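Quick heads-up: it's one chain on its own, the form predicted alone, in structure tokens.
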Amino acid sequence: MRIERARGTRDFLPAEMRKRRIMEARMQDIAERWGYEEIRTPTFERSELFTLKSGEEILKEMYEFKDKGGRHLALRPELTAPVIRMYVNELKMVPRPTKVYYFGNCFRYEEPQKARYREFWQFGAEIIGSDRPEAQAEIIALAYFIVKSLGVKAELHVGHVGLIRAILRDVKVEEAEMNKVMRLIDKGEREEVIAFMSEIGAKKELIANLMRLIDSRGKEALEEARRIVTSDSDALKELEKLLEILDYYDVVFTLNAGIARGLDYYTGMVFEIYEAGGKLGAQNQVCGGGSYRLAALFGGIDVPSTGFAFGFDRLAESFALEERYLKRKEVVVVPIREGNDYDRDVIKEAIKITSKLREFFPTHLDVMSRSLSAQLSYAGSIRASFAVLVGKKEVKEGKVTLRDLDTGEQAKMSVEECVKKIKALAV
């Protein structure tokens, strides 16, 4: 019986895994050079970790279950909550700020779409202990330079949910209603925002001001914020300081007052990065983040945090592997058979040579007792670059025959010379 993979999941073949590992290594390298340390959390958590901040409704979108002890557990749908849970449990005594990064798979029971799966991966980073403009600017710049290192054409948009909340707070909009407005703005549902604001008794002038603010971009957005938001607004002052520091990082961005992120726990700066090369269509967001407070909700003290998460799968759809990675310089060691079996001295020497070459190159050794022609045919099928032939003559002379499979040229030489030759040709 043929068993298909579960819906919303994927098998990653060698070429795709090579691409994903290269991406992951680049992202990790930048995070570590910026002073962030890697952490990892469990694949499943107690379900209340997610319902505490998002409500019971989120269970419909999760893989949740009871274990044999009756505990209500869930496969993690995202990684921010587990990271803050880890901080509260394990890291609260370390010096602040705590700077961490992570990479892991997450699970959501939702309709699969292009670059959107039920099992997906996130790469993210958090500064726990600060949400000041300096921390906000660093986290945005880190995400920006990670995307840049991958060569993905992208646009960075920066906003501040405090601006919208300040406008709503000035007219005494209650917290629950405010959160609903934020979620509608995040979904881009302009008409619904206007209808709901009218329903709760907001004046037409306020609604017009709010819509102008969330529709504005760049310098116009900042001018609108200065005009509409009260002059003593902490949100506006924080945003102005953030934009100033981002300029010091040489980060190219668009101020977008309409970014709401839709999650109640964001408290200040928010940002999103969109793929701008047309590879993802309308669903082109590859990164999102901002400043938030979750630690107190999970039993810790009220510690501010700033972070982001990349949708790694969407990023992978946009990432083009450089030509030099498409074909690895692989080597095949070919023990030459005589009769029905290998000569013991030949196979012994072939294994020694293979072990030596594996210190430097991806190297294959025949394990199927094939003939010389069959081994060379296999080398061609896997697009190997070199074949190292080992027969009785080579063993007797203490040499190998190196064949360049791209040119067909070959020559006898010592193993040391063989290593040097392949290194020179494999550049």
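Numbering follows the first chain given and starts at 1. Each form is matched to the other, and the largest set of C-alpha atoms that superpose within 1.5 Å is called the rigid core. The structure presented is a predicted model; accordingly, all values stated were derived computationally and were not measured. Compared with the form predicted in complex with histidyl-adenosine monophosphate (HAM):
Superposition of the core reveals a Cα shift of 2 Å or more for Ile194 between the two forms. Val152 is not among the residues whose C-alpha shifts by 2 Å or more between the two forms once the rigid core is aligned; its shift stays under 2 Å. Positional change of Val333 between the two forms stays under 2 Å at the C-alpha, relative to the superposed core.
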Given for the second form:
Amino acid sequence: MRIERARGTRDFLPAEMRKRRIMEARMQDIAERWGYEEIRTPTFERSELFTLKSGEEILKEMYEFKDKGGRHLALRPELTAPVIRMYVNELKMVPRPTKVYYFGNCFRYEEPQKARYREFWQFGAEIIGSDRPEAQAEIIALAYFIVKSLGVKAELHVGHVGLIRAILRDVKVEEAEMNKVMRLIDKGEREEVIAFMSEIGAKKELIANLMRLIDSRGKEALEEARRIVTSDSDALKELEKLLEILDYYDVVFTLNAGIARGLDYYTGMVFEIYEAGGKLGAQNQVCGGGSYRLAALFGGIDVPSTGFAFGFDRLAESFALEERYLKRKEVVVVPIREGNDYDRDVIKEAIKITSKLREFFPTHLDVMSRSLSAQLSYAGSIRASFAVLVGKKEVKEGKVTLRDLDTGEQAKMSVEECVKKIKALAV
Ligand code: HAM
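Okay, that's the form predicted alone, but what's the structure of the form predicted in complex with histidyl-adenosine monophosphate (HAM)?
Below is the entire complex, every chain and molecule, led by the chain shown above.
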């Protein structure tokens, strides 16, 4: 019986894994240089961790189940709530700000489509202990720097949920309704926003103002915000300070007050990065983040935080690995058979030589007792760069025959010389 993969999941073949590992290492390296430390949380958590803020509604979008002890558990749909839970449980005594990064798989019960999966990976970072403009700017700059370092063509949009929330607060919209409006805005469902606002009794002028703010970009968005937002000028002041600091970081961005984010926990700055090279289709958001407060909800003191998460798979689909990494320089050690089996001295020497070469290069050794020609044909089929032939003659002379599989040239030499030669040719 042929068994297919579960819907929305993927297998990663060696070439893809190679590319993903290289990307991961680069992202990790940048996060470390910015002073962040890696953490890891469990793949599943108690369901409340995710429903406390968003309500039971969110269960529809999660892999949620009861274990044999009757506990309600869920595969994590994201990593911010787990990180803050961990902070409250384990890290609250460490100095603030606590700066962490993570890389892990997440699970969402969504309709699979191009660049949208049910199991996907996030690479993210959180500053726990500050949501001030300085922290906001650092987090945005870090995400921006990572995208730039990967050479992915992208567009950064920065907003502040405090602006829209201030307008909604003016007409006494309740928290739950506010979240609903934010979600509609996030999904770009303009007509529904207008219908819902009229339903809850908002005046036409207010709705028009709200829509203008959502639709405007850049300088115009700032002017609209200055004109419309009056009751909560703190949000506006915070945003103005952030915009100033972002300039010092040389971050190129578009102000977009219409960013509402799909998750309910954001309290201040929000931002999104979109792939701009046309590689992803509709699901082109490669990063999302912002300021939020979750610690108090999970039983800690009220600690402000700021963070982001990259959709690692979307980045991987937009990222082109440089040519020089595409092919590994692999070596195949070829013990030469006489008759149907290897000579004991030949295999002993071949294993020794292989161990030496493995200190420097990915090296294969035959495990199928194949003939010289069969081994060379295998070396060709895996596109190895070098073959190191070991026969009775070589063993006697204490040498090997190195064959360059690209040019066909070959010469006898000591193992040490062989290592030197491969190193020189492999660059
Ligand atoms: P999010 O926007 O829900 O934010 O997810 C972050 C990124 O994960 C998205 O921008 C997208 O690239 C990727 N992503 C989401 N769903 C899928 C999917 N089904 N398939 C492939 N990629 C997907 C968060 O999760 C927040 N925790 C980010 C954050 C960290 N905010 C503050 N700190």
